[in-house]
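The data below hold one chain only, encoded as structure tokens and taken in the form predicted alone.
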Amino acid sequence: MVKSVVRGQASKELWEMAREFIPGATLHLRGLPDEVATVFVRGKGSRIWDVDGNEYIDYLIGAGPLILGHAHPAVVQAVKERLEMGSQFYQLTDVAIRLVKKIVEAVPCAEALKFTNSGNEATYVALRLARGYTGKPKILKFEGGYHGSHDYAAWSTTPSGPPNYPKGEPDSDGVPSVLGDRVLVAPFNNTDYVCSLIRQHKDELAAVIVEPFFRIIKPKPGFLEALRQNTKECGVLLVFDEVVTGFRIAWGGAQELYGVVPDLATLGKAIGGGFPVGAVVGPKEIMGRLDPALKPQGRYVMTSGTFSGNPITATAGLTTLNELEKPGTYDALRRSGERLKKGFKQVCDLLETPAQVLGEGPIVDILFTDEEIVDYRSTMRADQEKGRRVSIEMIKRGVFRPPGGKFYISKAHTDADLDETVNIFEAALRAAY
């Protein structure tokens, strides 16, 4: 029997509070369509609760983050007897340098590292610091790719005009016009022509970021290769935005699943066990330049936050990635993943829905179309509303995945989770007719 989420008086109550004080009634990119409006309180491993009572199971997971799930009792533990040693110094600790060698560890492209305080705040330093160090001013991105909300990472994440090659278009007013000369966008998984961008402007092109498994869609066999090579051959720095990625679909992430190591890499979510995190990482010579001693000399790239690798994440992180590490963990979560595709391409058959279920180990979604998805244009040309008809219908039935979302899928995710997932998924499609 498929549950009915009730919206009851506390969550209306609160999100007419949230309507008046905060814009948009959201605390990031989009706010919950008004049908679903809720306010949450609480989560415990593969669920979450809303302050009526509603109980859902949740693959938003803190947009990503929560790889253990929620309040996972090592995390916990760990943090409440750090917490009693202190929450802030603004110096190095003992637990931050641990996390540190952790990363370094696994990533293949890691010898060193610099904290952030987000994903957002990692890509914005790993650029500024490809522009310094091979002095070029010019970076190239993915159309579709979300790379954060700073000027250089704002174009073209979301274009609502026609391609026009390689100029983008702003994500946000206030972005300076002048950037659109510096931003360079190319379409996904277009090897030729991304190579001949790279080859023609390699004079004035510091780095190619992207993020090696895009948003949903895997790179084509050769693609990852052909921009290492390229940007290589032309001094250029590749720059992979594993914020996403990293610690998720492998241990030492995307890099180490494709077999492709970047220059630099940006990683978060995970590493920060569900409080807030970012990292860029790469080889000594290049992030050498983040050392303040460089400054007398011009050549210091800065960057500075005030919690940047704070004891409390840091132990949160190091407790996920020890979490993490142990044997089985990575195969268990594809194991889930393909549970979840397998089941949601059955519905779909079933109901004679063309649809694309896509995905890369823990990371699923669907897109409502019968064409290959292999870029942006790709997923826009899907059926859009419906996709979020059925997410509205499934978050009624208590399945947390809000429009334009992916499902996470964590290690407190069991098999019956995914098949509860899987029948809601059933009842809403068949509602979203």
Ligand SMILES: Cc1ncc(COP(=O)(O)O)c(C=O)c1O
Second form
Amino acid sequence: MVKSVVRGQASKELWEMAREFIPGATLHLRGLPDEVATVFVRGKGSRIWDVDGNEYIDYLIGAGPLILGHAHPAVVQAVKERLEMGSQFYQLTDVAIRLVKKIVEAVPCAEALKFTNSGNEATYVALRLARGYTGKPKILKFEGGYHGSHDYAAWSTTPSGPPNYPKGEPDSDGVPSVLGDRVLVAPFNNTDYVCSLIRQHKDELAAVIVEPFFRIIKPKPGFLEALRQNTKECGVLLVFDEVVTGFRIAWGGAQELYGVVPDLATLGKAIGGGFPVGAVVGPKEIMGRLDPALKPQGRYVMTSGTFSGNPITATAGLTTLNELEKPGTYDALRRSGERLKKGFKQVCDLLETPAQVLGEGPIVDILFTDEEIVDYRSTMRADQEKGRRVSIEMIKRGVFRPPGGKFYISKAHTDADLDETVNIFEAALRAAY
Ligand SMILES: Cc1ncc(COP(=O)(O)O)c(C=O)c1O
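Return the form predicted in complex with this ligand of this protein as a structure block, the form predicted alone having already been given.
Every chain and every other molecule in the complex is listed next, the one we just looked at coming first.
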């Protein structure tokens, strides 16, 4: 039964307050469209509730971190107990060290780890580390790739102009224009072009940073392998941004799933169990440069944050990883992803709607186009307006996935949730015509 969400007075009043005091009435990159502008108050398992009491099946799950679902009992219990022991020391704690060990044992490229407070900071530190370690100034990123909003990352994430590779377009006012010469931009999955760019710029190129599963696009066979080989041959570090994919698409992340091991990787989201987190991992040889004792020798790469490795975050993260490590987790997540994709595909076929149903494991999305999606430009040629309308119509019917977002599936999503979502998708797609 497809229900209807009624945006009530409580949401409207709070939304007006937010509009007055918070630029764009959003805490993040995008606000909700007016029609579904809602304020949330509670989450449990696969569900969230707004301040008017409307219930939604949630596929945002905090932008990905809540891979066990909202307020997982083991995480809540562990955090409550830990809170009683004090929440912040700015020193090593037992639980932070144990979380480091767990991550290092799981992630193929990891021999050592430094925490940050966000994925943003993690990519910032990884790129600085790459420049410090190699002594070279440039980085290469992919058009449409998101690594946060800092000055080296905010290039050609959502370019509006035509491509002018390898020159990028700043995503924001205030990004230093000098960095336009330091950040090279290439189309994802274009092996020949990227490899020739790496070779051409090898004497100045510190790192190639890439989301190995690129937003919602799988790497073409051989693409990551070619990046690995060419960076290695050219003395350029390969950085996998696994803020999304780490502990989500496989226990050891995309590097385990795709069998390509980078030099450095950035992590976030899942490893914090719903609390602010980020991390850089890599071999001791490179990570060692983050040791403050090297400062007098002039070989130190600086990173610090008051809350880095915070014990509450580490407790939630360690509890989450302990749950994820239980046998069958990743098979179950993958089966859920396949079930949702199959359902979406059947609906699109039934309604004769050209669509690409994409994903990897428990990350799913639909783009309305009959063109194969291989990179940012092909993504942008899909029917964006239809995608937006369908998202809004789904929210109105109780499935929360904001326009422009992906469907993140958690361990808490049941087959019944997924099937209900497919029914609501069908109703939304009909309504969006
Ligand atoms: C691939 C990727 N890298 C980095 C980030 C930035 O992480 P955070 O939002 O925790 O700063 C994100 C955030 O969504 C991301 O998707």
